[in-house]
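Have a look below at one chain only, the form predicted alone, in structure tokens format.
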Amino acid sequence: MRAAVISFHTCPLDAPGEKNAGGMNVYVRRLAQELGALGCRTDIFTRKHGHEHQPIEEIGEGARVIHIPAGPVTTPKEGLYDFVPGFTLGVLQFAERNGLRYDAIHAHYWLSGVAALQLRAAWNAPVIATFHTLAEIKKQARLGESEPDIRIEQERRIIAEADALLVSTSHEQIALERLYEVQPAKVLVLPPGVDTELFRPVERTAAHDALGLNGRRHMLLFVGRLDPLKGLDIVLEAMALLEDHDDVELVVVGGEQEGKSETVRLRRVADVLGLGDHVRFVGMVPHEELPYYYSAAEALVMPSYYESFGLVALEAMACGTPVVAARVGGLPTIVRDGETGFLVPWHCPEPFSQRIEMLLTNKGLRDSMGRAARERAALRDWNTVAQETLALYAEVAHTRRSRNA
């Protein structure tokens, strides 16, 4: 089998908190990865982001990253739009350069959904669609919420004409149905993995000294992309809440997009709070550093207003580290409360603070649920992952051709 994958606005090499980068980077790589080593060959087209990539990169045996022009390279996501036409020319032009056929089109993303109905028209092939973020839910999340009139509308246009959802959580499924009234046959929840060989446990005195931090703080992790969505303010004003917070520094990895302003945003809040101090914006960081991160972190917070499943928190569980998180999307799928960490029903900086204070000081609690976090996180594999999504392109595929017969 040979599938076509979709990653329109964002290229799976870039490390997550990068400009567009987020957990779905993550996802597409290691999931093409994967199913490269199980035999299905599996292109992942890309717009051409810059000069820092090849054309074409192999990132594993039967996996490669194809990036193909489309538009000025410096084009914000919010300007992306008139370029899918061009770009799905280009994917065309190269399978037929290349004498390629695809049996699967995976696409990720909305735009990406866009290119892939222009494709299966060509190929014939299923279009297997997953969004990671849909509008009409990030608009529900948080107050003040926007997105443009044409992404609302190409997105209920993907959800009906696709052969299929994969989604990462049943609260996905139960939106799609609730909001675009979709089938559930037609909807498959395959949670993502986590690269349990990456992500372990590193002792918290060398994570610290790797990392050039002192040790003499309690550490506070946050990762991801900086953007109001993640809710970083309320970790702020929680910290300023605690009983003792000299004792604690909060790391913040990741980047904005660009043209953005919130870390200077976010600084100032930190100030204000009289928390200039004990805040360390940390910028982008290679992914096979994060591991470090965690493992020096007595805790990661999650306070985002929407996460359609929330990786980061798979990865430091991983590592052995609780996770204090908003009881949003699909975090509590991967954080058990009480047991691998803390999900926080409300939006407010009081109860952070309550979760953040008990597993500062109590060293057994943050051992406990460390413990408890590594052992749920080695439940999901990235391999296991892709013969499931495997499966699912199999299987419509057959249906598409038994259809078209």
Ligand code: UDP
The other form holds:
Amino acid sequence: MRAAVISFHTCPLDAPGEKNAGGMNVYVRRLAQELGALGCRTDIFTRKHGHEHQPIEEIGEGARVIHIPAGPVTTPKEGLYDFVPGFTLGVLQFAERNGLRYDAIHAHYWLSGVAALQLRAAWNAPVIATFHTLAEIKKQARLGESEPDIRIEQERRIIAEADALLVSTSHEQIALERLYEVQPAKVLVLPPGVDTELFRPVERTAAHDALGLNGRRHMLLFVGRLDPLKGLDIVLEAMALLEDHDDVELVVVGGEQEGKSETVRLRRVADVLGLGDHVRFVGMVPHEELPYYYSAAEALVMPSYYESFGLVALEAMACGTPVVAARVGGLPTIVRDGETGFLVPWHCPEPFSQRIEMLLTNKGLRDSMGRAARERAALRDWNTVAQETLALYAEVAHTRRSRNA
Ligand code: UDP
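Next, report the structure of the form predicted in complex with the named molecule; the form predicted alone has already been given.
What follows is the entire complex, opening with the chain shown before.
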């Protein structure tokens, strides 16, 4: 089995946590590495976006990232649609030059889906589409979010024409059926995994020391790109409502999105709320250092307006840290309310504040939730995810071959 994975707009080698790189980059890279280890030769095709990477980079046994030139490297995501045909042509030429044939095409995000349908016409290999986010769902999640018509149109076409749709949660499956009238048989739900070797508990004092926190204060943690959709304002307001926040510090991990200056705005909100030096913005943190942050924190707070999955919740849980999350998107499939953390059904600071307070003031509760969180996260490693994905590739390839026979 040989798989072509398309990640047109964002490179899986980019550090997650800022600009356009986040959970999808981690997902694409880790899945490809595990697929390669299982013997499925996996090529990830991405747009050449700079000069920091070689045209072809090995990322593990049987897995590589291939950079295809398509449009100026600095083009923002919003302007990339016009370069899809040039990218597709580049992928076809690469395959031809190297005598490669692919048995399955796995597309991530709508722009890659457009490329994948073009590739299918040439290769006659099945297309598996994973959207990560869909415009219609995003629009419903938060007033004021708008997406270009071309995206909405093309997502509908990909949903209709792909051989299979792979989603992370049953929430997305239901949304596909409700908003796009997809036949349930076309959709497979496969939650992503977590790297349980990397994300494991570090002794709390050691974690504090490594981060220079001195173990003096309670620590709350937020990890994510600083995007208004992540709802960080709610955590700030919730912190201001704590009975006593003198001993509490909120550490905010994550970089800015391209061209936006959220840190300045959020810093101002924190100041207005009188939180002053209780909030620390540390910017983007290398993925490998995050276990220290998760382990040092008493709780991870995730008040997002929408998460198609929410990898950081699973990473925190793998480190034995309870999660206080909004009950949206994929988060209820990760967090068990009252068991591995709390799920809050409203986007208001008061209920977040109450749950945070319970965790900060009750070590017994924190420890038992942390243990349950760790056990639950351990069930979902990337090897398991890759085995299930490979079975899907084989099944859709078989179905397509039988249909064409
Ligand atoms: N991340 C990171 N460093 C940071 C911030 C985030 O490595 O400074 C990683 C984080 O560990 C997670 C991913 O970026 O794997 C974010 O994924 P998630 O699904 O939570 O959010 P998304 O960015 O996809 O909305």
